[in-house]
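Just the one chain here, the form predicted alone, laid out as structure tokens.
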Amino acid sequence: MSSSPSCQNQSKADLRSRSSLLAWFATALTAGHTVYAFLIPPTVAFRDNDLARIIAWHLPCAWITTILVLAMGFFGVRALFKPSVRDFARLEATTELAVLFAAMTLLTGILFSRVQWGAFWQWDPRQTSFLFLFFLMAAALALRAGFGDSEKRDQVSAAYAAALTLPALFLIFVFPRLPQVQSFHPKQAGFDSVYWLAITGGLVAYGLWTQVLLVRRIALGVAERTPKSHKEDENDDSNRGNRTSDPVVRPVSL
């Protein structure tokens, strides 16, 4: 049985009001990290001690991705078997959300590759295999934008996504620990528990972040493929129900 109208604004309220509460906080905690980030000492066993702190916001970037990259597979096969609106928008919510914070782990990645080795792009087997995985993901949002029929759109990435999980599983853990790999990252990094602190603090920030834009992409993308009768036909029932009367007078003969 479907919830009436009052009930389903009632929710919607109440979404908004924790999706504005928590993004109040994730933006307190960024500005909290992103200080002691910058306040932290100069780690050790780095080409540039000092700059090394951008791992701070390197690693929970990296991290979020590869949620991301995970929980797009898996909204990806579940699309596929059992479709429905909201798990089509959760893909295109978390498909955005990967390539964002992939551009950003590439990013801060091409800064720390500048300072601590000199150049901004080694070709290392890690900066090259993300790279890869970027415009794996990127190539899902191009392939959206080739579909003017939505539902055609949301089967194609759907499948995409799915047939993409393999392979970024292999470019994330597989390809940049094969032992004739051999890469600038090291194998063991010397953090203490102060830096291992600001890489916990980004990855529970950004956490949030990513938390409160999903809500309310996912939001959009529901709104965005419900029919617009349907919507009409809410708005009409919710209308009638605010009625106490009608207000139209009309004649009637005797």
Second form
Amino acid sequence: MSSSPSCQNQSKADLRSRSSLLAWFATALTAGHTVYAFLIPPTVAFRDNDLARIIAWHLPCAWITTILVLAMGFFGVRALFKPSVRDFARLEATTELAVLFAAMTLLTGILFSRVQWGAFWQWDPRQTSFLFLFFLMAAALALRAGFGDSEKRDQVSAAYAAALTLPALFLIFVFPRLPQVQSFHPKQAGFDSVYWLAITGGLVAYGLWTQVLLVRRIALGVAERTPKSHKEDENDDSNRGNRTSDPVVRPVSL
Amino acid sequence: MAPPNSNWARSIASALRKEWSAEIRARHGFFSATLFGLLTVVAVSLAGYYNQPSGEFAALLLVLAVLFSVTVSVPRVFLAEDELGTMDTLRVIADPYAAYVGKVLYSLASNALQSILLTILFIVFAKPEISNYGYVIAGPISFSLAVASGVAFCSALVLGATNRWTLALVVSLPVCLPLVFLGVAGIAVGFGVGAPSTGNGMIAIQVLASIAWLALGTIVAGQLWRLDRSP
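Return one more block: the form predicted together with the partner chain, after the form predicted alone shown previously.
Now the complete complex, all chains and molecules, led by this one.
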């Protein structure tokens, strides 16, 4: 289905305004979540009950990372077997955000480990599996950086992301739950409803941020992959009437 | 994805023969990789210079020696051909899926042999206490198979990249890290740590991981190597 340039510009403007609105909403929600997470009473059953509220940031980041890793695998498979510019851009965006959220998960986890378990790094199975997961995704960025040709870069990234699903699923869902693995992480989290509200609020707030950033990064990725001459025509908002009858619109320097 | 033609097995055998011929013609690659493995074994064995290493520590040292040996030798099968410029020819004249499987099977066979050699050298140099020779031999072989198939997939991805040798290592190591735990647990049984059932389980998981990486790599890398792709 084709649409006129003015319609495309209109839809782009709509998308931009919706994205801005979502960004403002996410900002307000993040601020509210931060204030709430600091105001809730300390929980019990932790070594430092007051600082256990790090969980309100740590868990949402870990969950969002998991979702992004699964999305990476999905877009990787799609882009590999049915190559499309949009899926390549989606894969690039999800990879970058997955690395970002994995880094935030590790960082908040390291702080939690220090205050609750006495050391920044414990080789806890969940800590270790997330570190490996972070390395897997960071390697995806290194792989992207290794190719100058954007088409080859996209294809290789798609292949890597598709294959990444297998070790990622093992590290996220299987390895920490193996019967012989002993973890500091509780099997069943015993938080009260106030804490769960903080955790869910964090998931919604940072989930919205993820959505905002994904939309913008995908739009940028699609624009980067669109041929320049085509892009200039799309962005040309001066109304020159019927293009087919008047194709020459700007001087060309030789 | 189904193999594109019925002569698939013959194509794989041809690719395997081609790899073997290339190896025989220029043996320096295999010798360099083996020498690197030997140097790694000597370097890690220095950890037991003053004291005999404990069972788990000896297993870790042996796993590290095999890991570094494999991560250096497997990319050679793919990247040397890329540097010579014959990779594109291979992709044109051979079925990409069969070419990939042939290369991986050759890598698996050569690395299994190399791991046996490294294990013998490790026993000689580090002098660990051995309680079951079966696990000490089968553990490194299964570990090398699992690691080699993962590294082969990563090496197939970095063809044509800048700094491809370094990139192959950087991409391969995160894929191999989870296997280190399995490798150590499997080999440690041979050094008297853990129950035989644990050793059997770990070896079985590594063999399955090797098969999974081979299957996944064939589908993904084969798809990537096909020339008629464009977005």
